[in-house]
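This document opens with one chain alone, in structure tokens, the form predicted on its own.
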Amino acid sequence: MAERRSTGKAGRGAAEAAEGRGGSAAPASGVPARLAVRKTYKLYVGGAFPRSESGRSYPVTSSSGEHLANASLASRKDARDAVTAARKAFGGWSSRTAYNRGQVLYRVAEVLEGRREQFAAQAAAAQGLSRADADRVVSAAVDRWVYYAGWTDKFAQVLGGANPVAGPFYNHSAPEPTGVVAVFAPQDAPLLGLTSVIAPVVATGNTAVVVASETAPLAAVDLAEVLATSDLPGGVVNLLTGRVGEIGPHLASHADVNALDLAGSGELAVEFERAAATTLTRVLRPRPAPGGGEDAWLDPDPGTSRMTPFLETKTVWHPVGV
């Protein structure tokens, strides 16, 4: 019996090694060999997962240079389609009650929590993190969705209110979403950084077109699957993978984009900001963070600093006592 158990372990080890190399596993006794089922990473636009219209893709490697997968290489046409989908979804999403938006974001946290093992394993492989660090990053990402879910019905009270005026008027200011926001996700924080820039945009009633980390886009597409299987309506978040330098100029100068978050634009930030000026698009500039990586986004209380840039203030006057 001991000899047979040893042989079984060796057989399993050989099978795992074969799968790791991308080949078919060596068949165990009486078990037919299976080919590895490789995942095809696509874009996420309008609630669907289309391939790039260009048909292009590019290889994604781990921190050690090992090939992980091929990701879609989004084109200018894909960027336009994503903006169209975001604009179409804006009216419905912004008109939902703050309480309902909070429920939806909390549901995203629930689904992400249910897939935490998958995300932790991917972070360990793609970013070279230890399993403990990968678990910490995933936990922080789940907590970040919960954090902004709690803000959906509170930011209006914090950022708005009655204004004292010298006259027989009642003057009230209230924040409203600005519209479609193009977000360049952090390059070195593909999960927690990505969550930290998407969640405040949609929590405040905006819709988003997101350009994922160019070097580590797989977490973003997996997060898109979480969004698609939660209650977030299609088009509220649209996710593109590919070259920031290729997609970015078209989003920055697009007349139907109302704001830009340049968190992950790197050296191209100045170029994108100039392009945005042609259409008077609001811009949130990159903020340097000490250390970089996922650790730069671990602050458990990010406050309202990433929500306020994407809000407009509406002020209403009413005559009183007349």
Contents of the next structure:
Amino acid sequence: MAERRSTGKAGRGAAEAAEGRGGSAAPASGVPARLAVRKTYKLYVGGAFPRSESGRSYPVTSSSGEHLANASLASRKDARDAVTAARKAFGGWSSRTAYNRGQVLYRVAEVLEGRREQFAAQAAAAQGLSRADADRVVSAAVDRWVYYAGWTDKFAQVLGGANPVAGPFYNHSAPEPTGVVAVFAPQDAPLLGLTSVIAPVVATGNTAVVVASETAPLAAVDLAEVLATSDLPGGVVNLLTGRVGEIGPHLASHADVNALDLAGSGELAVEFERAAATTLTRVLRPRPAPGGGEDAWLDPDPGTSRMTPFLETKTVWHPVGV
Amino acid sequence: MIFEYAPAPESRSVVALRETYDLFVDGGFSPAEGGEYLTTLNPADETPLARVAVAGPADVDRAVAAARRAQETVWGRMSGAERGKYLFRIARIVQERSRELAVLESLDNGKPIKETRDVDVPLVAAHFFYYAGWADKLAHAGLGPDPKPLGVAAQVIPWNFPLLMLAWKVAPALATGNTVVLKPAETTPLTAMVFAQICQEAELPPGVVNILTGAGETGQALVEHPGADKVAFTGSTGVGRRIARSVAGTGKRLTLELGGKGANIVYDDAAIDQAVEGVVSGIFFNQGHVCCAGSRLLVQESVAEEFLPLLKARISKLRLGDPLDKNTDIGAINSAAQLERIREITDTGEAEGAERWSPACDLPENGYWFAPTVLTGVSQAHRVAREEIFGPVLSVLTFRTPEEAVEKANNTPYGLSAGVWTEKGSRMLWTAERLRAGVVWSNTFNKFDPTSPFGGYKESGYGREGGRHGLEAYLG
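Alternate state requested, the form predicted in complex with the partner chain (shown: the form predicted on its own):
Up next: the whole complex, starting with the chain shown before.
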């Protein structure tokens, strides 16, 4: 594989400085007094942080082309493992009370807020945002978790209800999570866009296999660390970094995937939608249109539009009588 | 005691069959450009009823163009209140012509007159009446302050509830300001052609409803037509997959209502006599030609020995025969092809080790008939437990614990319907919560209502028909 590219440049220093983790001033010899501890960016599957089973990684660069880190290059097997983990977590997560799911999502917001600095520096490095813009994106991402934390115990009332059938029956419709959702996160919105596609999926009780932005995956791995420390059960969100073109087809056609969010699937969206037809997998077509960056996701009230595609309606009848 | 029944046939005279039916396009009837016709039979005696035109690609073109024109110049611009009044009018005419529609449906489909008269046609009228009232209230449907119609809807419907499926498709589409091109099933096109006359009688603007008859090729040309903004299909999961594939990348919106393999769970504390009735109607209603049929009986092991003899005794009382006889419970199988499919799969049940039982039952000499059949000793691996038979064949499995019942019920790629029979409310709710199915009937089965959303999980399709939810499929 040619994914690994050796960079002669000492680009990492910039990233580390940007992340506030750089070494202290170098002595004349060029050897720092204290060597910074770099982070290994891994996958997040079933609540653990494994490397890709394929043993591969790929270099991630900043918006200006400097090497930031190596990200795991997930394989087909990793994708299948992630689906298995998501399926295993579905029963428990979907049967949590809505109140409890709301509290867990709110906890995600709390932990993310505590790591604002890290995420803002990351956004600035990865996307070349000004510090003010990076702060704005991080704030919006935190607020997005709060927004969906509030939805968990409301969407069922908004979307379901009593049906006045013409007969002596109790009849009631309620939304239920569809199951495992494969989420192709937006390519050009690695933090707020990512948050905006994950949060509605898990708020409604689904579990997710997320394919992070291919070129800017580091924020996703950082977010996975937030999720892992926020009482979100392992397996509810599984995160893969790598090539959409390599792992996407296996997720799109996977019989145990119930729905796809194609937001970041790019030119492969149609191919994935076609593959999804084989097992009648639900599909949310790409929207908003790519190219808008994080700004395309700033609307503070996206409503139910990213929840309903991943909800089924169950209608229960029962006779009324003595 | 055995009661003898005198024949009680409903009169056919209320139906005036034409020799041929042409396509209904742009408000009038016109022959298909290819000049081809197919013959629709009465499945109860195999006599020809009428010839109907077979629409080709050129006919699809002109129907879609007519629908587009009507949507842009008339229907999409009309106030919701006025649109609604047309639908109220249609509902009223359906009620006025209800006997004619019921008899014609029984002739063309083979289903008993008591079902067409008491279920299908009343629900058709109710469906139009329900969605008529939505037409001027769409801003209150929770789909945004000013939801817009999608444009032209291409709709393909099956033969098991011909006119009712038409109503499920046409009523919400029209209420939301869309226009439609609809293709009825090739074996049951006749009530749709009467519906076309009803549209004329209601003075519905030309092009708002277009009806193209034909077989699979016509349907394919319609759903793949680039002029369609929305595709709605009810039918087999196999065809549904093909449609989903063909729609990918076109931007068309899609709803699919596909097959099922519904489980009917009978717990040991169920009211046994009611459960027997429910299981019987769950599978033998409409000859089992029901996508949401309760085709898998899951009975708790501790009551299976008591339950099955009662079930068989009840089935032995079912009356099979002339669909137009008011005492008939089980009518004809809709077509020779469907009869062959039912025979083939049911035979595999026996071959795979299930025990087959049918009551003593005289089948008429002509026509397509299949005796009500129960297969016991069925395992989950058997084809008769996995595949949709779409006929009067019940597969019986047993379970010991509620967890096992749910596990078995959900062990299918389908997820359309399920039934639960228990006198304990908490157990009913516990079970209903865990069943991965779009409709759960508890202590009842096969109930339908225009206000009640209907549709499946998993490979039973997506989208809902009926209720407020049914509007979503037609608004953008």
